[in-house]
Amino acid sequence: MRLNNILRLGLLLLCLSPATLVRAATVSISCGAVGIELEVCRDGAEAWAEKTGNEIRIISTPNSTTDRLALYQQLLAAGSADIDVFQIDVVWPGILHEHFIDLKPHIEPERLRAQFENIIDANIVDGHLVALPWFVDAGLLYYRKDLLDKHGFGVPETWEALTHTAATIQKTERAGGNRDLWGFVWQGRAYEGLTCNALEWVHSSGGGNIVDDRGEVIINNPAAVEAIDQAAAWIGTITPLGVLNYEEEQARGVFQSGRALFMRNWPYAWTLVNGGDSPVRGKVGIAALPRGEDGVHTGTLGGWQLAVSRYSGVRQEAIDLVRHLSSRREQKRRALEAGYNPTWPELYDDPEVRAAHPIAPTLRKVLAGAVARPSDVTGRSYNQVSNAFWSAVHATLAGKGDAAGNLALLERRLERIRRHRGW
């Protein structure tokens, strides 16, 4: 009976995967929590935890692209092994890249060829894969729909009709009873936010990009000026004071609340604003984002990656995390449930997401005339560069000088920084 038993529990054994012997792993991962984003990311981690036996822990990190930055900075300066997949900002591998082992020997060169080829390429540093993108992104103008129809007015193609629309409409609605409505929202806080909002207004107006593909410092201008000091002049008369501390959120709740016209936000905020307890569901509208007089409509170019840390105990299983939670499958699972964009041009044309996710087709016009934030040029340079550029649009807006002097002190501060740190 004894040698009977000694038998099958050697058969059992046998029986067992060599997974099933190894001590599950536990990997954690940097979520952000802009939205429904870290619900969102919970769920792909842990769907792929029960697949593969290991287990998951769930940072979250700040809202701020900032303040996260700053984190991570701070944790990776340490060699801390607290974090073991980075959620990063597309234009994050530059300033990071020692930190993130190369994952082009994990993944297949065909998988590669069928994403965006320009978020494959911000990603790749010194012929390094620093990480696989998750999602992209790109502005887009939020409308009303109800108050356009209802006051006669079109979608804005221009900032000056946008102007004008919105204080129109601001004033009548005021006028009517609706004393808490404003015209315009956007992101206005001094932080990488406001790079986008304003890389945006300067590049639909002819003005440019802060510094050009050669490395030239191209933002004091006179198209750049004029933009600038136009939405100096939206502060306090169609849009609130108070938008020089939003940041997409802050932006967000003020739009679906029902008390702005037009917002300017990010793909997520679709999904949110026509949620079940949205006030403004079924009211709302996406368009490409107005354009100066000579101008084209842009948007700046986003989206988030996932990165491996070199100082993780557990890479192959991280590695493992971040080929799943970027893969197709679970990018469409993103993009059903919670407006996420893909980064497989092929997916928008994927019969379901397109019923689903109906801004797509707006969104892949808007990514087409995109403008990329200049991180690829300045390298390591690129916080300072930023955090110098939205730190002189904030001042103009705050009134502390004009878009003029503001800018030709920006310009300087940017001579200096290329001359000392370089690019």
Ligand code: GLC
Contents of the next structure:
Amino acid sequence: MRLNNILRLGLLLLCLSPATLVRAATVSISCGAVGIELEVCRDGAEAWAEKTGNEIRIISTPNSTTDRLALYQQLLAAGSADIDVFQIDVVWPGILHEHFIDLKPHIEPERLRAQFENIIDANIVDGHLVALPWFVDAGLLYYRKDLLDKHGFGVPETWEALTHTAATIQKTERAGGNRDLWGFVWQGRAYEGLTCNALEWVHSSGGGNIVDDRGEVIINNPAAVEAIDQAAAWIGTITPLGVLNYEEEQARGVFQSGRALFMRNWPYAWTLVNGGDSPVRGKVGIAALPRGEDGVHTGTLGGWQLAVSRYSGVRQEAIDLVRHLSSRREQKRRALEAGYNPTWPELYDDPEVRAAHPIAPTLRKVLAGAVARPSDVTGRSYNQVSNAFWSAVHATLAGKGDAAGNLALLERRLERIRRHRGW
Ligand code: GLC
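Given the form predicted on its own, corresponding form predicted in complex with alpha-D-glucopyranose:
Now the full complex is given, and it begins with the chain already shown.
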């Protein structure tokens, strides 16, 4: 090597920082793909990759929460290192915690204190911080402002008013040639989403929860029976039979194409129903879901978190990616661009977020009154509990028995799960 080449090589080595001498890591992250979720996740993860010089691999997962859990359980039980960062549902920390690292030592306590306390709590199992909150959800009522105005109806306060409004407008519109219009669409498939919908009918009607905070099975009660029977009566009248197979996206498809007056869905649908190509753009309002005669407005608390796999070969980078994605700044970007609800309360008062999302104050109120599924108290048995609940509700909706009979059977089934698996 000639002398000036040696000098050049020496200079080059001097210019390289230690970080650039370390090989870039590839971090894989599983993202949901409901609506534009995958793109929003990719943008955030790629920004991190660019900033840090690492690489990112996005893994798309099934839309159904229930199918996603089954996939994760399979991968994690095998100790697979295929996914480093897992997007997990708020009801899963108790089910999956043993597969994730404790994030507490990697997160400043102030950062945890600045976020919704109940969501942080939901992510703590046996003192370990299993995941960091990414966005929060609650069930909402979407309605067609134009149709309510046209027919002289207000936004329904109660389930009874919703039933009446939907039946009347559906009938008049159909008679006037709008033949495909349905009154109310929601998620009725036998999966976690139905647990969320049915818990809303029950809780808002004074029927409490499936299992209470002390672990008692309380679902077999008259208010719950009435609420579920009422929903069964919607099928084929104001709600299409097909709802028995609807997840979030099928309900949105019907509503967004203008074929439903009311829809129950999560906040993600807001940006999409108002998107440039949406036939109902500008015609939609949102409100808290209706309540029973003597009940209170509620919505099921949902949301997603980010966890780092114990089996990851790139732990440090994975932790750094989770810190980036769950940060206040990134959550603000996601709120502005796609309407995902931040887990930092102060962002609801942020002028830019408010300007982009006039619904932020309503959301904040609904979140404050949201009902949690009993995942804390039932821990690793939560999925069995939820499965038993959605199956009993689905049977009732499908006309296989009534709510009184099906909830009595459910109670016995839940007691069995409690005895055999424990909570
Ligand atoms: C939403 C919620 C999640 C819930 C799921 C049910 O994704 O955020 O918590 O389990 O819907 O379909």
